[in-house]
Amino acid sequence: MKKRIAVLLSNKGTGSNLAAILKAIDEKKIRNGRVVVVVSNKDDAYGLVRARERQIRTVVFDLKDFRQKGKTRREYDEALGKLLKEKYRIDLVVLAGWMLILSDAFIKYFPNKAINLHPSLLPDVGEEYIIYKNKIKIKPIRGEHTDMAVQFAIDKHYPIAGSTVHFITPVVDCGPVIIRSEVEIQPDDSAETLFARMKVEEHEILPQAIAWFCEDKLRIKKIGKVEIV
């Protein structure tokens, strides 16, 4: 039975990670899996647009409802990974580009089954930094939203930037590695100009790791790094 995938998206971006995982499902290189259901937490999310092309479920689950009505942050990610767990029955969640920091009250639903695309090259869980053609250590931009990290990796002079898909666990942006792409940095590179090359390479790690997934191919050992069977 394939596995059932819930995209989590923001309205920051186009929608881009997630037509990548549909075409990748079009072409058979995600074989055992689909996605069921899109959720943003903004209703102008193009993403939704995307899905809805696609006769695919769509959910807006915006934070601010939860606020106004007097509910906690906490209850908001207990109430989220609740519908997706039980009204859904998912298999897999995927955040590409949801915006929002997703507490353990959710994580407790998918343990070991949800999935990040980060705008920046992350270490194996243990270590500290990235080690570039064996000699140049870069720390991790961890925290922060696309454009920041990007800008970050030009600013501090990094050789190389580049995405990284990772389980997530309560600890921000520290979870098990799945795949990572590194893409150089140009002398003349803009935010605009480097992220665009990442996303190309994003656009190929993300439907990778959801592909081995759904072929139950990711072991997580106990030191916290995944291997490929």
Contents of the next structure:
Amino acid sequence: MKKRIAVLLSNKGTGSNLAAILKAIDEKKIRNGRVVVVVSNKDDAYGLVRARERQIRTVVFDLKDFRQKGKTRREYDEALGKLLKEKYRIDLVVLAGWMLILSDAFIKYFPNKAINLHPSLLPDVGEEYIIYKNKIKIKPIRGEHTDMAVQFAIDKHYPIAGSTVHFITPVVDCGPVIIRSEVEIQPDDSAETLFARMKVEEHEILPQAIAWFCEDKLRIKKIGKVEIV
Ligand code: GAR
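Could you give the coordinates for the form predicted together with glycinamide ribonucleotide, as opposed to the form predicted on its own above?
So here's everything in the complex, that chain up top.
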């Protein structure tokens, strides 16, 4: 049975990673999964348009509406987890440009079954840095989103930037790493030019991580390292 995938996104990007996932499914690079629902917390997310064009079900799950009903952020997470688990019977949640940090109230529905694409290089669990060329320590940029994270890497004069796909855990951007992509920072790079090159790589690594998950190839070891079997 094909794994049922939910893609969660926001309106900060254009849903290009969703498009890359759908292309990888079309090209059978992801063989054992299909996107059954695309969720956004913003009704103007372009990813929703892309999903509708492909006749994929969409859900706008707006935090503001939730708050107006006197409900808490935790209740939002709980309701979102329950919806995806019980109504859509989701096997894998993919955060592809999702901007809200999800707590354990959500994660308890998808233990080791929710992955995030983060626009910076994150080290393995238990490591403090990424070591570049055996000597330069690259500190992780956690909790920043999209071009803010990219600009941060430029401002810090890092030689490289990149993206990471990791399992989500209650500690933000600290879960077991599945795959990373590295991109060299050029002296004349702006956040825009650098992010454009990073996205080309993201469009490879996110579908790859999903393909491995769907083929049951990912094992999380006790120390928080992911092994591809
Ligand atoms: C991606 O680049 C992803 O790394 C980033 O949002 C972008 C969405 O782009 N995610 C985050 O910042 C989450 N912290 P897209 O809409 O073109 O796929």
